[in-house]
Amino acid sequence: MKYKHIFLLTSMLLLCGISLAQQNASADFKPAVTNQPGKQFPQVNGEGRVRASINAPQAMKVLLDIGGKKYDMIKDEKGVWTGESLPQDEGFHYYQLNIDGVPVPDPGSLYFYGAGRWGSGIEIPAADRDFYALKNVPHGLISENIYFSTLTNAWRRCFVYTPAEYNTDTKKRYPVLYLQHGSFEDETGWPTQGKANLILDNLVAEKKAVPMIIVMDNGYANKPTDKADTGNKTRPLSVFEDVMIREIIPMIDAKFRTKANRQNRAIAGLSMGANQTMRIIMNNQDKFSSIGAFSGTANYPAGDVLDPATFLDGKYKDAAAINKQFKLIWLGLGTKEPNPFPASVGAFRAMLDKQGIKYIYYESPGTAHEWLTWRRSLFQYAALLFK
């Protein structure tokens, strides 16, 4: 009997401990930094769980849709639905609510353009977030530049970051990084979700990067009259490479104090943007000296063995010329990225290794195909440019 009482007492203490831990975890929830001003939901706790809440008294079923999984929300007596997710990876995530089968943005969140729409996003605090934090350092400016493209017969815009010193030393000229977003995103991605300006502000303030101009344009640029054949269907023909070379670069060199030569011009992009920029630089080697490919290469989505004699029309077959021509070839990938990204990047690296082409490879620990991977990639890449 004595042992039975000891067992019961131990079990009760264990249950009390679990209950207390659950209460502490619940109390740990705080409004996300990506919330609209004054909004208490969504919230994030120390485990990275997301708690959402919405007033929808007439709804029959409400779900929290985040990280590829949907979570049931529960309605209280006032008609307020609340639910929470499993722990999410650190960094920025798009999400939405689903009300009676209809996906809608969360009215408590700021809105971001991603997944082909304006919708909700949430920041899960990262342990290394200091490198993109807003700090008391000199800050650069981001300007919105609207221009008419004769190639697309449409108005377009790009965002341009100029470093903090740009308007104080008016005789100095600066190198330029052309930085591209991924698929189903636009030119707002890097200045908003990517925090490109804060990353550069902090790097420059710590003297870890050369002050530079960053140009962030929209990678979707279609010629209105021509179509690309895709079997049974046709789609608008992308002319983004021509827009970059014939319109964007001349415009930036004319409007800003740039060092207008290839040695002081770099290009980088994430996912779709990595594919685009790799093709652009190899077809225009007289325009750029460095490339950064974040979570993508020009062979996406194929992960097969690449033949340097035929890949990109043989642009990589002369290793000695590539090593001499480019200051920096930089590749980045998250350790949790799903295929085909590791496969395509792996196949590209294998070709470079076989050819003896020099490059730098970086892995972002614990991140997938998401903005923390790309913030870290920009941080690493920008620190090496123009030196």
The other form holds:
There are 2 protein chains.
Amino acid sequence: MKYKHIFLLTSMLLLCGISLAQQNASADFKPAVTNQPGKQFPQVNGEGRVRASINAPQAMKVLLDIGGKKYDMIKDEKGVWTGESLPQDEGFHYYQLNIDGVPVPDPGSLYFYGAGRWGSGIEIPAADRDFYALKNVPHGLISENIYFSTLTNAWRRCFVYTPAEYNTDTKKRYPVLYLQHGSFEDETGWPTQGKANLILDNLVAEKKAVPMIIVMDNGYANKPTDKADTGNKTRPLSVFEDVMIREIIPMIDAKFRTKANRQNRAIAGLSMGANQTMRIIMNNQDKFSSIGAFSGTANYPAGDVLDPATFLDGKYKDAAAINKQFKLIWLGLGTKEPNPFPASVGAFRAMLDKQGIKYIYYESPGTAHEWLTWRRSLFQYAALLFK
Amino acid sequence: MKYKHIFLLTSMLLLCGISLAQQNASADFKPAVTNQPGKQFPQVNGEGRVRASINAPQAMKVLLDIGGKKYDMIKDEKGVWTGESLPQDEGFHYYQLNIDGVPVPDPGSLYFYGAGRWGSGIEIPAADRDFYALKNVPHGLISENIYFSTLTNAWRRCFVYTPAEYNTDTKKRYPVLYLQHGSFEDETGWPTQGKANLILDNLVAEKKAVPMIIVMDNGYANKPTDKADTGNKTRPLSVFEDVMIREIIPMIDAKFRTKANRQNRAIAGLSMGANQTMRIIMNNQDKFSSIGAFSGTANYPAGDVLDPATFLDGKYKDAAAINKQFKLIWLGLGTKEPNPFPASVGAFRAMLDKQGIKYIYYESPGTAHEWLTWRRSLFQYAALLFK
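Take the protein just shown as the form predicted on its own and give its structure as the form predicted together with another copy of the chain.
The next block holds the full complex; its first chain is the one shown before.
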């Protein structure tokens, strides 16, 4: 009897403890800032757990699909399904619901382009979110710019950020950063979930960055008729480098008050965009003076030791020339990024180190291959540009 | 036996006939222009039927919900559900799928804000679609403009269209049209499904309209603490008129190269926006010289005879003064609009007619209370402005 009582007491305390912990965790669930107007779900709590909820009395099984895991949701007596995820990393994540086996956007969230589709996204407030917060500072504009691309025989679009003062001082000319998204993303990434405009508005307001124009175009640019042989399969041949050099830059220099020279032109990209821009800058050293490679390098996905004599046709061979040529080579990576990113970025850094090529390396604490890594990278990188 | 054979023959011919008709209708189904990149469904055929399809092997019931009707979709042996709607009106429609009782966005479509939510939309190509087509003409920019509104104590956003020449001739100043969306829509309506930019790009390229700036703001503007008593319930008091006059117009005149006077300032809106802008212009005759009311008037939803002595505090009493004061009063309506729109617009027109107030009235053939009516209205109205 004695043992039984102790066991019961322990169980009760344990249950109370769990119950209290659940209540505490539940207590601070709030609608996500990425919700559609007026929508109460999804919600996020202080631990970064996501709670989804949907009215589906006739559904058999509803799941919350986030961060690579599917969580069972539970139906109440009214037919409303609710479920919670484990704590998610700070920052922005794509996610979806799954209703009776069908992945669908959550009707409660705003929609974002990523993972190759328009679908749900959710913001887990980061401790350092102030740097990309909407604050009472002068705000620049983001302009949607439609153009016909002769090289791809298609209409394309870029978003162009102009700093707040651009519209008041109509004589001044500005340096330009060309900023690229990652794979399965598009030109909406940086101006939406990337918060490029707010990051720059805040940096400029605090005089931590030079007012600049930012051009965000689409990294996918193919001549549909041309196929590149990549071993056992062919894929459309990317002409993005040509589009950037021969179409986008001349158009931007004609349409906006730019400082149209290499000293005042920088390039950066994330993941696939880092890989692309690293190739573009080495082939066009007369066009750009600075590069930022966020979570990606041109040797991706390989993590093998790089031979500067052969890598990118030997473009990193002459350290002295590179150190003289470029104002800034900047690399960033999240501490939680999965392979092959740490390995391939590591191999690239090892080559730069061995060659004695100067660069800045930044690690985003506690973030994976996601947008908070890239927001922080832009914040760090933009503050160093054009100075 | 003879009758049986005839019956069989008739049945077979009938079945063949149906089958052929279905094949013909099916033959020209094409992915909608409003689809997400690379998505094959939904599709539209020459009759304006919408065919939706989704892979859902475990679902019990899937419906296509469009134009106020729900259509059963049918599962094939692979678990793919496909269904077709009746022919839809030309133009743009909001729609959704319904999976086991849950209304969700179609993962195949792009998403639009309307009907109070971000969700699926589909374009049924209209015979006259050339006027809003993306063509090889100079294109203006649409800028996203964030501002803090003291009156509502909230961050707000407007989209500002500047004509193509705005960025090349940096001295010239432009007239401004303030253009408002309808109820349960927002500031994304006109620059997205409204195609305001393409309509103006095309008009200007053909020299059918004066190059102008268009400002598209959000018609919802409340002081959350103030409630208006509307009989048996209270609702937030709209301060949109104040926001327009005291915040938006001064901001636009400061930030863009406008011709900042009433002769060069017009206003227009659709449905709720027509109602709002009709009130705004009559209260602020020193600010605007032209008004366009698309599918709405300030007497909405009533269809009763209007007494000019009392309607809007007698602002339509003095026909001679109004005819002198305004350059253009323009009304539009779709021929298929449901009541109360024809009745309320009709009652308003009857009052204008009786008073001898000059106006232009346009009817959009074959369209209801939807975006093709409003695209056509903008096309007609903009061509007459600032001349």
